[in-house]
Each structure stands twice: as C-alpha cells, then as structure tokens.
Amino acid sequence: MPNPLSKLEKINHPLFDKYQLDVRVKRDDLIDNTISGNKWRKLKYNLKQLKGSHYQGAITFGGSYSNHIHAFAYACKQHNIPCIGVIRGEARYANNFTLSWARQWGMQCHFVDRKTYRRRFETDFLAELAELYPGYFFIPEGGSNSLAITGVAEIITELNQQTEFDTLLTPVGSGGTIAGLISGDSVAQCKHHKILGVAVLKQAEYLIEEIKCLLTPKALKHNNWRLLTDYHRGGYAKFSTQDIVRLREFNQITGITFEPVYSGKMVLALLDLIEQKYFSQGERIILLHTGGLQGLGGMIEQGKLSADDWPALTYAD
C-alpha cells in the first residue's frame, strides 16, 4: 500500500471566528474510497507483514457494522488474502450494509454471541480459533496492534511537513489511533503537541491503560495527551436528535461529511470545548478525520439517519 499524503484543509465556522481559533482537518477520509482514515493507516503494515510471511490468511474481530471489518475485508480482497471476521452478533446480520459488502469481497463471517465475543483477548479462545483456522494471522479488534501504531504514527510526520500546530484532536474507539499519534509525536524532531482523544463510548476510562499498553517506553514518558471521556453522547453509536442537527449543520458549513459515531463526536466535543473556553486565543487545532463513512449506510438502513440528509455510499466490487 503506497503512502499518499492526505491533505490538510482549513475550515471556517462562526465559533472559530468568535474565539479566534485556527482549525484545520487532516483529511484521512480521502486516502481511499473504501479503506479510508485510520483503518488504512492501521492495516498498512499488517498487510505488509502478511504478504511477506507464510500465513495462510488473516482473522480479525468486530461488530456487525464495524468500519474495521469493512475495510479489512476489502484490503484482503485487494491483496488476495483469505480472511475471517469473528463477528459479534447473530447470523441474521450477514446481509446488512456492512457485512454484505464484506462477504462480497470474500470475507468468511464467524458469528459469536456477546458472551463469547468478550473472550476475544483470552489465550484459550484464540487457541480455539487458531485450531479452527490454522496458519491464520490474528489482528485484534479495530486493528490496534504494534504494526498499526507504526502506521498511525506517520500522521505526525506528515503534519509536521504540512503545518505548525498546537493541538490535535482524534476520536477514540479501541485506542490504537491515539496511541499511534502519541508515539509519532514522542519521536518527532519538531516541537511536541497536545493530543486530545474523544472517547466515543461510555465508561471509557479503562482505555487509558489500554492505550499505555500500546506505547513504547519512550512514548510512555510523553505525557502530552489526554483522553476526554464525557463527550460520548450517550454511548457507542448513540446520539440525540439535537446532536444530528448540530452535526449536519457543521457539515453544511464546512462542506465536509463527518459521521455521528466517531468523527462527529470529535466535532461536537470540539464545539462544546470551544464554548467552555478550553482553548487559548489563537490556538492552532487539527482535527483528524478518521473516515468511517461506510457506517452511514448501516445507520440509514437501521432508520437512525435519513437517506435524504446523508451522502449515498457505493463501493467497488
């Protein structure tokens, strides 16, 4: 996977003018139509390892509407790698928006109930899967492993080539993206930056230790980051009607589509933080657009969003 330099785009909004803030978006959502954002970054070196090894295929984990599952399936198809998705949920989800594409691209779905899915980090469960699928390379949920950290860290290198900035915001699900950003910033030759992660699920304090587990000893000493856990809007994949109205308005003003599960929660947190006078006058802020726009298809399918208000999504076969 070649490494395209995703563009940096300045955006305008009345709140930015009011509080004299410079806000730009790192458009990782534009890296690839299907494998966009942090999923592209996380899979880059995992795929390189797979292609240069003796593995028979790859296996990973995710929910039935998972961005990671969707991107992983397409990436494996592009590189002719057999793949298995261990899916949290019943087989009736096999034909939903996300999994129908994953299956079309060749993914074999292995459905498990929620109790079983909680065992996804347990050695004995992984051994059971390894016996079922011998010779397969395991990639954790969300793609968050040491190879992913290396890929995400390259964002900092790119940003330092593109601009000077003070603060970088990112949505946080499994913790791999923010861990990669912290790692990249810890070794950067330029000045270090504040990194703010917006947790998209409730009771996410446990992620702090998970993030630390993904960091090198040098990055662990880099204490310039913070995980914000009060901006989840009710929990994972939850949002209010008011949240959708605010986000849709922001999308219209900026001309950029942010979805409400990940990048949209980062945007709404930014607006709240600005109103709370969290940032200093003149602060230069970067928003990392981590993609995830395929998730709109599932939310429209479930009736959580209106197809009239969100862009239609199509993907290559």
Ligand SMILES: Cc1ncc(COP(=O)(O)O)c(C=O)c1O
Contents of the next structure:
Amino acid sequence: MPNPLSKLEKINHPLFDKYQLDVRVKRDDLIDNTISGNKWRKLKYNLKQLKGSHYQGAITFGGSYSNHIHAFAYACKQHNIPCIGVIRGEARYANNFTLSWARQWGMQCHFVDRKTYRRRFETDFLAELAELYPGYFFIPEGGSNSLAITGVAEIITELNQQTEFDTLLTPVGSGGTIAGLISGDSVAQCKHHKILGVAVLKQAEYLIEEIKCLLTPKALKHNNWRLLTDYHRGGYAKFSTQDIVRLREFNQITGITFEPVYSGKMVLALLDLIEQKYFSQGERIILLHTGGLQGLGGMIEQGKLSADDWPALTYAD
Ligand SMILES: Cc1ncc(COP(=O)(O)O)c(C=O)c1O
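For comparison with the form predicted on its own, kindly provide the form predicted in complex with the ligand.
Everything in the complex follows now, all chains and molecules, and the chain you saw is the first one.
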C-alpha cells in the first residue's frame, strides 16, 4: 500500500472533552499549497486522462472566486495543458484575487452572465462551446465527474489504513466529494462508516438526487450517509460575525485554519451537533479538510473578512 497522501491529526477542544469525543482532521489541505484538498483528489484522474491524450486542452466552469477554477488553472499550467474557464460573471472580475492568479497561470476566461451560466449542463450550450473550442475536454463545475469520484474514494482507502473511525464529516457544494466518499466506503473491506455532508448553500435538498446520480451502482445501495441542510448559515459564502468569532476561536484552539465558506461551515455544524448531543459518547469523528484557503483572498478583497485575522496567502508564479 502506498503512503497516505495526507496526514490525520488529532485535535483537542473543551467540547470534545465534555462529550468524550475523539476528533481527527484528515489534512487534505496540506497535500499541495495550490491544488489543495478535494481539488487535488478530483483532478488526479482528470489530469491523467488529459495527459498524453488527443485533447487540445481542457475547459471547465466556475464562479469568479471559485476554488476549483484557481486549482484547475494551476494544475493545467503544471502539466502544460491549455485551459479555458467559463466564468459566471462579468469581465470586470478578471482582476479579482482568484482570477488574477488563474489568468497568470494561463487560463483563458470566458465570461458569461448568470442566465447563460445556468445552461452549463445543457447539451446545446456545451455544443456551442465545443464549436468555439474544438477538441477540448470538458470538466463540469467543481470538477465533479466520474473521474473525480474515483480520486475522492481514495480518501477512504487512506483513512482505513490510518485509523478506525465511526463518522466522517465533509462540506458539500456540488456533491462530488461526498459522492466519492460514499463510493469509497461502499467497497471498503473494513467496517462501513457514517458519512455526514454539511450543505454550504441554502435549500440544498435537491443535492440529494445530484449526489445519487454521481454514485457508483454499489454505492447507491449504501445508505449510511446523510446530507445536513440546516447548517448553511444564511446561504453560500454567507456567515454572521458570531460565526466568524466561533470559527476563529476554533482555529486558534486547534492550530488549523478552516475557512468560512466550506470547511468552516462543517466545523460550525460539528460544534452545533455536539451541543445537540447528536454524537454518542466515545464516537470517533473525522473532519475532512477540503482546503479552499485561496477563497479567503476574495473575501478579504471584498471586505467580508479582515486581512489581519487570517494567514497571508502566497502562490508560486
Ligand atoms: C474547499 C472546498 N470544500 C468543499 C467543496 C465542496 O465539494 P463538492 O463541490 O464536491 O461538494 C468545495 C467545492 O465545491 C470546495 O472548494
């Protein structure tokens, strides 16, 4: 068995002591400074497919502050793959934190308005793009395709080598990451685990069907997962001042930076669930740190967070 890609770190917190919980963090955020967390996992087999293939390049989709766009642009630069980002929003976003880096790494941004962006799964829109960019390999928003599922499933293989556990928590945006975890767990030889997804957007119930669509046939029969839809804190990329105070305090106690859009919402959900006595005494919980720290750059730039409170972000040219 190859060594795990990321380490597992035990964390301490007064609430864990109070409720006798064993909590560890799967540090996928440390896999790579730029292609971090679930992006690394999701892109692994997509990049393999692209390298040495007949494709002219790769095209993907995302918002103007997207972690996926940022990581994908860098991965394509590393592997010399021409890349296009179909970006939701106006061209004025081209110089924001995320897209400045993406463009510096060679991504060509194709801006579309919100109405057009909603067509990103429609075959006629994809055909129009394919005509504009012939021979390009298409990767959906968030990188969530079947190749991504294979990459994410490897997290379970690693975890099973690293420890025994009961429950795994992950943030959920498009659903690809949790689908990969469920798929990985459904084929593991060891004891199966409870997998809890924390939806980071409002009215996310529709994601249950989207997650099912991404599951392997065996995983479809695997029922030990749940999507928690009440911990979005007001909607995508929304949070209160109190949320940030709690999250920063948690980061300080654990020494790990969780950002407020994805992994931070998982942390806040964990704290709420513990207070609600959701977990059993002695439960062994893993938090999947999905990375995404580059998103802090955009939030600081928009004045949603103060630069003084968060670590500085640096990336290679
Ligand atoms: C840092 C981070 N964590 C979690 C997620 C959620 O992953 P998924 O879209 O696969 O549900 C995303 C992206 O969407 C992300 O950028």
